[in-house]
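Next up is one chain by itself, shown in structure tokens, the form predicted alone.
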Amino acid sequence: MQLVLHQYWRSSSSWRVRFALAWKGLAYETRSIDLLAGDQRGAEHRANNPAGYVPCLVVDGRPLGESVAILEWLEETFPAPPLLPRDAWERARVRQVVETVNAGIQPLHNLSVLHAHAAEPEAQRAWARRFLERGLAALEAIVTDIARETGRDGPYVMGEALSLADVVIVPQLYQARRFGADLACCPRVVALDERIARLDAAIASSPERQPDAG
């Protein structure tokens, strides 16, 4: 099976997929989509992903867009090592964390939203910080409730087993720091990030390790 990841080095959505690929030990090729240069708006990329977003995983010539869809496909196709718990309720809780990040935090600081909001870089950063801090406070409450509910206090969101919840946290904290968000609202999330970020898969998939890093 040939896997080709169309991605941008600093995209948190791309990092999620790279993290999962590395965790599962899957080989893949990389195609850089330079968001700052506008490659995502080009006809070639839109033929693979009409929405014009990254990442897009091309599997034996078939394109699949949207990071969460890609993560779910990877989990179903390559279930070991797993990134979703066996228990149905715990799987739902992992997906709650994933969607809190994917739908409730990340879209509000992507390039198209920032550019639509304001032309001035500092106004863009202030917008991003506002929604990052709001979203991270909600995420803090969710992971705290999961720890109370499961009786497991780390090292990962669901206890001893890494899950997709952890895979989305590290890239999101990277972006929060890049925009200068105040992380005092989420000490548990910060502690999780510090532990997860030390994993080999997190390091190998980090932005600075990518061939297109600028």
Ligand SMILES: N[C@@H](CCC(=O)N[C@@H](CS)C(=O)NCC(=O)O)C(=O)O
Second form
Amino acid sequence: MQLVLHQYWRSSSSWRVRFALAWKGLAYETRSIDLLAGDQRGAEHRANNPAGYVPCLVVDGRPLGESVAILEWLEETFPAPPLLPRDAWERARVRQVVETVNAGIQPLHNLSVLHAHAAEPEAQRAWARRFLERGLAALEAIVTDIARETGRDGPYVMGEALSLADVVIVPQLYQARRFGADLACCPRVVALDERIARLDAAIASSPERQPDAG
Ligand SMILES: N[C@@H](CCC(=O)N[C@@H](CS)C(=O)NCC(=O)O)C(=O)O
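The block above covers the form predicted alone; next, return the form predicted together with this ligand.
Time for the whole complex; same chain goes first.
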């Protein structure tokens, strides 16, 4: 099976997919979509992903957009090593974390949203920080509640087993630091991030390791 990831080095949604591919030991090629040059809005990329965003995974010539749809497809197609728990309730808790990031935080600091909000970089950063800090405080409450509910206190969100919850946290914290968000609101998330970021799969998939890193 040929996997080609259309992505951008600093995109957190792209990093989620690279992290899962690395964790599952899957070989893939990359194509860089330069977000600063506007490649994501071009006809060629939109033919693959009509939303005009990265990432897009092209599987044997068939394109699939939306990082969470891609992560779920990867999990179903390559179930080992797993990134979702066996228990249905725990899977739902993992997805709650994933959607808190994917739907509740990341869209608000997306490039096109920042540009629509303001032309000045400092106003864009202030907007991003506002929603990052609100979202990360919610994420902190959720992962704290999961730890209490499961009785497992790390090293990862669901305990000993890495999950999609961890896969989305590391790229999100990377962006939070880029925008200068105050992380005092989420000490547990910061501690999780530090542990997850040490994994080989997180390091290999990190922005600075990508061929298009600038
Ligand atoms: N929910 C989408 C979000 C994709 C997304 O927002 N991608 C960003 C980079 S992380 C993007 O392509 N932004 C380009 C733009 O806003 O023009 C996903 O998870 O794939």
